Structure formats: structure tokens, C-alpha cells
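The chain that follows stands alone, in the form predicted on its own, written as C-alpha cells.
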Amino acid sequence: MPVLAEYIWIDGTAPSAALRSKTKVLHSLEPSLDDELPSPSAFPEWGADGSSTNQAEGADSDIGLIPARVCRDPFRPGNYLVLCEVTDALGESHPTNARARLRKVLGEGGAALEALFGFEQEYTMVRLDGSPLGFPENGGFPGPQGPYYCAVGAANITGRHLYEEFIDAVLDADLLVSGFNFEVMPGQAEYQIGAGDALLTSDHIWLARWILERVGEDYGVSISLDAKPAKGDWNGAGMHANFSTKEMREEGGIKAIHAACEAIGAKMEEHLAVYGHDYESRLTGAHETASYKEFTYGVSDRTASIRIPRQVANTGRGYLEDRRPNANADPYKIAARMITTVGGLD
């Protein structure tokens, strides 16, 4: 029996992004079960319409996708989802590649750092008509955000089913997971992925995003990445950043967060032009974290644009928390952006 192989590949969207894939047969492989995976190489390179995702003219459209992470597919079992770099016509790295171009930072130094990092994934739930689960189908509102925050019972829970199902699709994958909980907005909730290196972590960000529209799909529920979901007295959604170097995880390790924070906040407009589309309307300064026009650092704070956790300051080593990141960010363009400014590459 051949291997199906879902190729999945970030299009050319503008200004966030979006997934696409296509099911390749497979009679060189064979469904397996077994804990260990096939190598991207073990996936021949294919193509796609790039006039149809954003990233070619029809004149001449033919696109490269080319295997760079492989996990199994919770929805066909003993098969794969295969992560793919996108080529133009001429087998360079396209311009919308920015996996490419995160490998290129690794390479150029970045490396050096064996940074780690983990990411926050917020997402919201919506109707096909845009309206998030929980707010009222005729329009309106729902009571002000507070109760339903990690909270439990129909009143301040909607779309639990999706949320479980994400969960086992996930860990049938085997993605770096570490947590779930639901947010502070009904329809609202999140996934955490790390700790592991910039490129697995970011590819797990990615493959988590589609998995999640898929399961979706048998609910008619889309998913939001939007950093303002709804408009009104919300926090948005975000995509927190958790980084930190082998030297911040060592003893005295506090003095490179410090030192990183410093280096970040003096590249603020850097790293808010990587953060996501329409961070201004999410970083007010009036939702926990702080405005987009100035920028900040402490222990414990969560109206900072960086936190440094509790425990992170009372052992002396560990790793900072950029608050500012949207939900629909590209974590390979924050970790290259990460890696660049805190080890002088630019």
C-alpha cells in the first residue's frame, strides 16, 4: 500500500500568510507505525501553481516545494505531513521563504548561540461569518474577559470538542508540545511548542497551524490569528516569544538576559516590523503588555514588552519572555531577528 504525503507549504499572502498543501502517492514507501520517522529526504521535491498562492505570475508560475520536516498524520494514520521550503522557477530560495533565510542566520554565526526557543501560540475560534464562538450569532457582545481565562463550564467555555481534538491530533503527531489552556476571550485559546533549537520549533509552530484548520474544517469553525479578533476592551492574541542562549541558561546567566533585553530595546523598530501585522491595534499598552511606542523590561511584569520570570531572576539564569509578538507572526522570521540582535550579526 503506497504513503499518502501531505505537503504542506507557507503561500505568499499578504500581509500574514497562510498554509497551503496537496497529497502526494507514494509507492516508494510504505504506512508505517513506527516510531521512527523517514528523513525529508526520503520525500521527493515537488511543485505547485505559484500564480494561485501568491508567489508567482501566470506567465510563469511553476514553484518548488522541496521536504524539510516530516511528522506523522493524526488524520491518516501511517502517513505524514511533510513541511516544505518553497523554490522559484530558478531552484533559489523564493523570496517569501523565510525558513531559508532563518538557516541562513544559523549558518552565518547564529549557531553559536544554541539558542532555544518556545512559542504561545493564541489563536481564536470564528464563525465563517468572522464572529468568534461565545460572542452572541445576531452580534453584540458577551459579558466583559475575566471569568474565562483556564475556566470550566458551559457558561465561560465554547469550542471544548475542537480544543480536545487539537490536543490528541497534535500529540498523535508528536509535536514538541507542552501545554494548552483557553484565553482570557471566549472562542479564545492557545498551544505552547518548545523548548527545542530555531528551526524545529518554528517548523512545529507551522505544521501546528495547520493542524489546527484542519480539525477545524469538520467543526465549520475557522481559526483567527487576527491580533484583534474582536474589537473592543480585549487583550487580542499573541504569540509570545520564550528565548534564551546557552550563556543565559548558565550560572550568572541573568547578566545576558540583561544584556539582551538592552540589545532588543535598542532594535525595537527591527523586531516590531517581524512581530506580526496590526500589532498597533493589540500593543496599546492598556492589555498587559506594553505599547508599541515604547519599550520595557522586568521581572514578573506582564505589562513589559519583556518579561523576565520570577523564577528566572531568583535562580539568576534562564531565558525572556518578548510579550510583543502577534498571533499571526512568522516564528522563523522572530527567531532569525532574535538570533541577529543578540549575537551582533547585523
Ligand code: ADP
The other form holds:
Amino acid sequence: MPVLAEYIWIDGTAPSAALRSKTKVLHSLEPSLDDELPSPSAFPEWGADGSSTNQAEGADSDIGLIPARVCRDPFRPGNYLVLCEVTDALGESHPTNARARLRKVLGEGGAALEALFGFEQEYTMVRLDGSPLGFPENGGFPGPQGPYYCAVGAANITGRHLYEEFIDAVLDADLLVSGFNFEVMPGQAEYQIGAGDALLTSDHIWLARWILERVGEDYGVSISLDAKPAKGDWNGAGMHANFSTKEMREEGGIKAIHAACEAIGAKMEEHLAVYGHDYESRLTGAHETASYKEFTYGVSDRTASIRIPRQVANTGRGYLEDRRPNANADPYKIAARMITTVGGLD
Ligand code: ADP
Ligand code: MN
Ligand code: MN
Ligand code: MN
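Please give the corresponding structure for the form predicted together with adenosine-5'-diphosphate, as opposed to the form predicted on its own shown earlier.
Shown next: the complete complex, the earlier chain at its head.
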């Protein structure tokens, strides 16, 4: 039997990129459930029609798909998902290819930080009319927030089947997940990827995003990464970025954590620029956020821009949590910015 490789890439849709994929049949490989994953180089380069993905004009429409990260395909056992970088007609990294820019930052001194990332990806399960699960089907609102976060019970939870099937799928895919929870707004939930290096963690976020959308198809539910899917007194959706360098993780690392907070604060605009579309609607100062208009950090403070976890302050080493990135942010851009700022690379 040939292998089916699902080639996945990030398109050029603005203001937030979307995922595309298509299937390559590889007669030279055999489906396998072995421990050993084939490397990306075992998969040939491929191409796609960039004029249909906001990445090229129709008259010169070819883009290249360069395999960059492989995982198991949870929907086709023994087969693979292949996350690709996109190149332009000349074979150069496409302007929408933020992964290539992250590789560049790592190659130009960033790797020396030995940075680790953990992203908390929040998402909202929505019906095809755009209304969140858990909101009444014919308009109107559910009861106010309070009982839904990490809840159990039919009065508080909608979408449990989808949520569970997603957990099975990311475990089958062998992604670096570390947890899952339902969130403060009905229909909202979260998964955490990490802690791993910048490229691995970011790649796994994009692969998990694809897997979740794919699971949602079976339920007629689409996955919104909107920063503020319901206006009003409802939580937005973020992607908290947990970050550490080798220095921060070592004894006395708290000094480096404070220095990093200061450096990040000094580059407030540069950071917000890569924290996702419509952060102004979400970072209001309410709903466990800090206002985007000012930068603050503090121990155990969920109203600050950056939280230093209590246990990190107690042990004097560990990591920081930048709470500002939106659910719709690009992890490659966040990671590149974080490493550039904290490494003093610009
Ligand atoms: P919260 O209390 O903010 O909801 P979560 O448990 O949802 O926290 O997420 C914490 C994240 O921090 C996880 O993804 C975890 O992998 C990550 N993390 C833990 N230690 C580190 C570290 N040293 N560097 C970077 N990320 C880390
Ligand atoms: Mn969390
Ligand atoms: Mn959360
Ligand atoms: Mn968090």
C-alpha cells in the first residue's frame, strides 16, 4: 500500500492566516506504525496554486511546499501529516513564511538562548452561523460567566465529544501536548503545547490547529481563533506564551526573568505587532487581561501583561508567561520576537 501524506501549509489570508492541505500519494513508502518517524526530507517537495491561497497572482501562481515537520496522521493510521514551509516562484521563502524568519533568528544567535516555549491555545467552537456552542441556537445569551471554566455537567459544557476526540487525535499524532481544559466562556476551551524548542512547539501548534478543525468537520462545528468571538461581558480567546531561556531555568534565574520582563516592556509596540489581530478588543484590562496600552508584570498576577508564576518566584528560577498574545497569533512570530528581544538581537 502506498503512503498518504497530508501536506499542510499556512496560507496568505489576512489579517490572520488559515491552513490549507492536500494529499500526496507516495508509492515509494509503506504505511507504518513504527516508533521511528520518517524525517521531512523523506517527503518530496511539492507545489500548489498560490493564486487560490492569497500567496500569488494567477499569471504566476506556483508556490513551493517544502516539508518541514512530520507527525502521524491520526485520521489515517500508519500515514503522515507533513507541515510545509512555502516558497515563492523563485524558490525563496515566501513573505508569508514566518517559520523561515524564525529559523533565521535562531541561526543568527537566537539558538544560543536555548529557549523553551509553551503555548496555551484557546479556541471557540462555533456553529456554522458563527454562534458559539453553549449559546442558544436562535440568538440570545447563556447565563453569565462563572460556572463554565473547567466544569462538568450538561448545564455548563457543550462540545465534550469534539473536545475528547481532539485529545485522542493529538495523542495519536504524538504532538507535544501538556494539557486541556474548558474555558470561562461557554464553547471555549484550551490545549497546551510544550514545553519545547521554538520550532517544535510552534510547528505543533499549527499541526494541532489543523487537527482540531479536521475533527470539528465531523460535528459541523468550526473552530474560531477570534480574539473576541462574543462582544460584551465574555472572555476573549488568547494564546498565553510561556517562555524561558537556559539562564532563566538555572539557579538564580529569576534575575534573568526580571531582566527579560524589562526588555519586553521596552519593546511594547514591537511585541503587540505580532500578538495577533484585534488585540485591542481583547486586552481591555477586564476578563483576566491587562490593557494593551500599558505594560506591567508581576508575580501570580493574572491582570498583568506578564505573569511570573508563584512557584517560579518561590524557587527563584523557571519561566515567564506573556498573557497578551491572541488565540489567532502566529507562534513563529511570537517566538522570533521573544528571542530577538530577550537575546538583544536587534
Ligand atoms: P496556566 O496556569 O497559565 O493556565 P498552563 O498549565 O495552561 O498554565 O500552561 C503552562 C505552560 O507553560 C505549559 O504549556 C508548559 O509546557 C509551559 N512551561 C512550563 N515550564 C516551562 C518553561 N520552563 N519554559 C517554557 N514553558 C514552560
Ligand atoms: Mn492555561
Ligand atoms: Mn486559558
Ligand atoms: Mn496561562
